[in-house]
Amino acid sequence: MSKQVSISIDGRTITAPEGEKLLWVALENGIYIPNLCAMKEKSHPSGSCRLCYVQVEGRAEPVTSCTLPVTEGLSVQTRSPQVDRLVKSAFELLLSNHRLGCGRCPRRKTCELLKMAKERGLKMKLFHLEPLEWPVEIDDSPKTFAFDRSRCLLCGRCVWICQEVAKVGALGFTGRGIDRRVGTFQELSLAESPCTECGLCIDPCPSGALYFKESK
């Protein structure tokens, strides 16, 4: 059994297993921290979405809570001017590469972007960035689900599940930098790929990029 330690989050004293990542401790105790790429089952969090920052007492710069193990006496704040600025910038960067139109989105009732906007007082529109112009590409070749790339947030959840849980490997990252996307080997359609339509990648998708056809 893991040793229990006492930590403070937003002034609230919490007991948690030593070494557990702060993000999960906070969420499991009803304290919201924005996140997209984190999955508790992953042994090595990527910290790539840059949304789960917290301010740690004694440190000058915010750190990602998905990579921060809890230790005795750890004291953090989920909000600070620096944290809020970083989260706002990361959020707008996501919006610049995401096709809006929430009313027709299959994830509109459970969208992680909408949840973040509500929790942090953010607007679902761009202020400092221009939208990246991507064509609307919907791969509806599978019988049970579809993949709308224009709504993909590159969180990597579906890729990890397809490769590490389903052990299929149909989905992966392609391209680099601004051209980075989720897709299949040689850009095959999902029906032509090794995809087995197990559906494990659908529920973890935070934005409606992957959805069962019956939910559209």
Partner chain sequence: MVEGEEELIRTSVSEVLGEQEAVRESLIPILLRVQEKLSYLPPLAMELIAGALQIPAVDVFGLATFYNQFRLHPPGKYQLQVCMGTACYMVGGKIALDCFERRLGINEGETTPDREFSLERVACVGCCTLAPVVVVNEEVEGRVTPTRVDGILIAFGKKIQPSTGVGEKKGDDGS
The other form holds:
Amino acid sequence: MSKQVSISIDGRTITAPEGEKLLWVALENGIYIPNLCAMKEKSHPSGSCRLCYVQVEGRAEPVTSCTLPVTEGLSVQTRSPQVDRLVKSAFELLLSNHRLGCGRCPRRKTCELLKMAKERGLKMKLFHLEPLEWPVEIDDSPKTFAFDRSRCLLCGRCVWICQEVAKVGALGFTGRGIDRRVGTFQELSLAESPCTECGLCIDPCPSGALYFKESK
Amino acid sequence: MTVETPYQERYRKLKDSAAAGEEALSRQAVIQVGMATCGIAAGAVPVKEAFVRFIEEKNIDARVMEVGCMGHCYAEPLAIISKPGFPALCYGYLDEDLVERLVEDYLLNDDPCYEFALVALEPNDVFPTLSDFPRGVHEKKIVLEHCGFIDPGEIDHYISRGGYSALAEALSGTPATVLEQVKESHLRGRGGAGFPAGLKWEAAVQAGGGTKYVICNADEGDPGAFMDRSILESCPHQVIEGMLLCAYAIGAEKGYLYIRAEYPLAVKRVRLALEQAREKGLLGSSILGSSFNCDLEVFRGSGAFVCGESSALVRSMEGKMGIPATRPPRLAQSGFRGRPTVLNNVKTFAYIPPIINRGVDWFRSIGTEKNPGTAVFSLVGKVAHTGLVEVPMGTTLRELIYDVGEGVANDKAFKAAQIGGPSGGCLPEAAIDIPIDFDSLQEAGAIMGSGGLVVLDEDDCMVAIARYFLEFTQQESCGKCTFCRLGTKHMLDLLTAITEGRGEPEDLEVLERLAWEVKEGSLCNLGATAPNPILTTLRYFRDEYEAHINEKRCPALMCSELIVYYIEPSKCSKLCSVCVGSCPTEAIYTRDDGLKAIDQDKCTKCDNCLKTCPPDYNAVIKLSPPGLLAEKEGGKGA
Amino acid sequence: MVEGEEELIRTSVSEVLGEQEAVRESLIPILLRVQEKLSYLPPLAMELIAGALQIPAVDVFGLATFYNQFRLHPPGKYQLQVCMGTACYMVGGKIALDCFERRLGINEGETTPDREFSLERVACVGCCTLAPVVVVNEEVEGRVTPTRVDGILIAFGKKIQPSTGVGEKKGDDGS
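Alongside the form predicted on its own that was just displayed, please also present the structure of the form predicted in complex with the partner chain.
Up next: the whole complex, starting with the chain shown before.
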């Protein structure tokens, strides 16, 4: 059992195991910090969604809480003007690449984007950016679920589950830059891929890209 | 009198035999042809073949040697001719005819043809040497010392000039001494950020025992930069020796040179150099008879700019996508295969042997206090004398461009110096009196980067250059993090709209805000520095953005959507029809009066007609905004 | 797949796998070597490599689509790579690229239907002093003006006829 340390989040004193990442300490204590790509089981945080910024006392720049190990006396604020600005910007960037239409989205009840919007007072619409238009691409070849890439936020949870938990390796990241996507070998449909339809990847998806067909 | 250690003795024997080989050849004339990639591209191969052929034909006692790049790229193909009894002379702009003449007149008949010589390489009474030119006054070569003067394929050339003596000396002492010297030298890593090399090495030492790695980052990806390529192609052994010294200091037995795939010649030469070093007992097990074992090998990159970022580079060596990882841990704690790893740039390693040989005080006497040593630049773009240059830190940009580079080419007006590639910025005339060092450049909004310096003149549009770099970073973004993947895309889209005349006044505000957020929010330095070209051009050249947006005008006449080509009837001649033939789309026609005109519907703005119109006429001009055309055509359709 | 092609792919891959240790770390060297032999990475080759290394095929495909060096389709007989380094871009690299596109009737990243020419843009090749630069089958050509573009193409047997613009987008499906 590792050493327990005492830290402060938004003025609340919390005891946590030393070295645990701040994001998990906060979430487990009921303090919300926006996040998409974080998975506690992963040994090394991905740090890709850039949403979990917090303000650490004594540091000028906001820090991602998924990479911040807690140490004795650490004091953080989950909100600050700088944090809010970065979160708002990352949120709008993600939204510009996400097919909206929440009313018909099968995941509208569990959507992390909607949750974030509610918690942080953000709007599900673009203010400054033009939407990046991609053709709607839904792979409904599996019997039980479907994959709507136009709603994918590239958090990578499904890829990790498919490769490390299910040990199937049907899903993976392909391409680079703006062409990066969650894909399959040769971009085949899931039915043509090694996918076993184990369904483990569906629930972790934060955004309605992967969903069970009956829930639609 | 200090006693020679067994390692020094062993080294001395290597050196003596190398020197004897050289000595035997110094009685004949030697022609050294610059054969780095740039020289070869400029035509060095036929030049070298011509030398060989004519020397054979005329039965002359002379030897033709391949050397690397000596940095005077503007005058390629280049050769240095050293004939006993004459100072070594460098000749530029060579072709077969000139080679024939040099062989005939100089090698055969003792007339050095001074009219074709660029510079003498040693003091003499007849011809100016490098120090007689402004460039020579400013230049101070440490990492480029041997580049262009030795055959990179002959380890003896490096050894006979004292190469690997630093290694022999280090082996005679302790690893701690080497580390101490590097720390004391205050050498800052030359990969871009300027982190002190000694501290990085120390962190790897402190990470404890066990397996460690040394990696040389030769994934030089900045467009407009080719210093690392030239060094590896021209003097690979200096980098290898530097890596071995690092390995010795930190206790590593294995190292890699990560060389980008676009540099096949560098890969070839480094592999040959490693082989030769192994044969001489300078690499592999029990180096120079000591208990120090270290082997190095080449890892070929496969084309991803982001792999210049150290954690991405390591991931790619592990057979994965080159995607930066979050920190901590740093590579010095957990790098390649999870082991402590020191990763430095090509130039950083190349500084180590001279520092060990000549001492810390010597090194710190060059450059400035916080930035000791030199800066190596590839000086390219619209500068008269393009090339590879090395000047002490603290030299001003103005001196570099106007003295070393001899100013802007073709009598054009200077507009900006783009420094640091896609992570750097554009500095205007008013900002080029700053000294070149890591801190001053950062303050001005640019960065030292790996050392690419592109000179821009009045014909270069600053919005287009910002767009160019954003297109580059957008394509090269690994796509992992939100800010870089999507932010660079949106910034590129905004810049594209502006250069195509679709920009709105509020776009500038959105662009600037997004640029700051991407800078602050990105995961790695590629994303965090990607907005620099936008931020510096907005800071220094905002008026150009405004002209594009408000007047739909490109002041530099570069953005093709905002210009039209026009033939001035008053300058055009009935007697000439060069432009008609040059037009790939038959857009140029002959009017009833014999003068030429452009059918705008067919014109693709390829610039051919403007380039081919004889200087006597200079009748083809560009107009911006395109609306000016109606005015020129006498109100027709206005 | 052409007759004998599958056999060629299988032999090439097994040759390369014989040279390299079958571990994940060897993946990039293996892909580079296989591509040197086959000039591109056919799906079968990627599957064979994934099998030998015991990693998901999608990871091999992911790498092949991440790095610029890897090709998923066979290239043309003459590979034209237009350098888009800063120095080249500022003095007409884009113009040279446009000219090639116009003359060949293809866009960058594509191969002519007769498989004679393929056209790519490359990041800086480090020959900035000769800008603009085009790499033709690994040989660097410097100072490539629009007329030089025609010269290069004629040297490779391309008939140059005036055309009116970029040809319609031709497929590069590699089939």
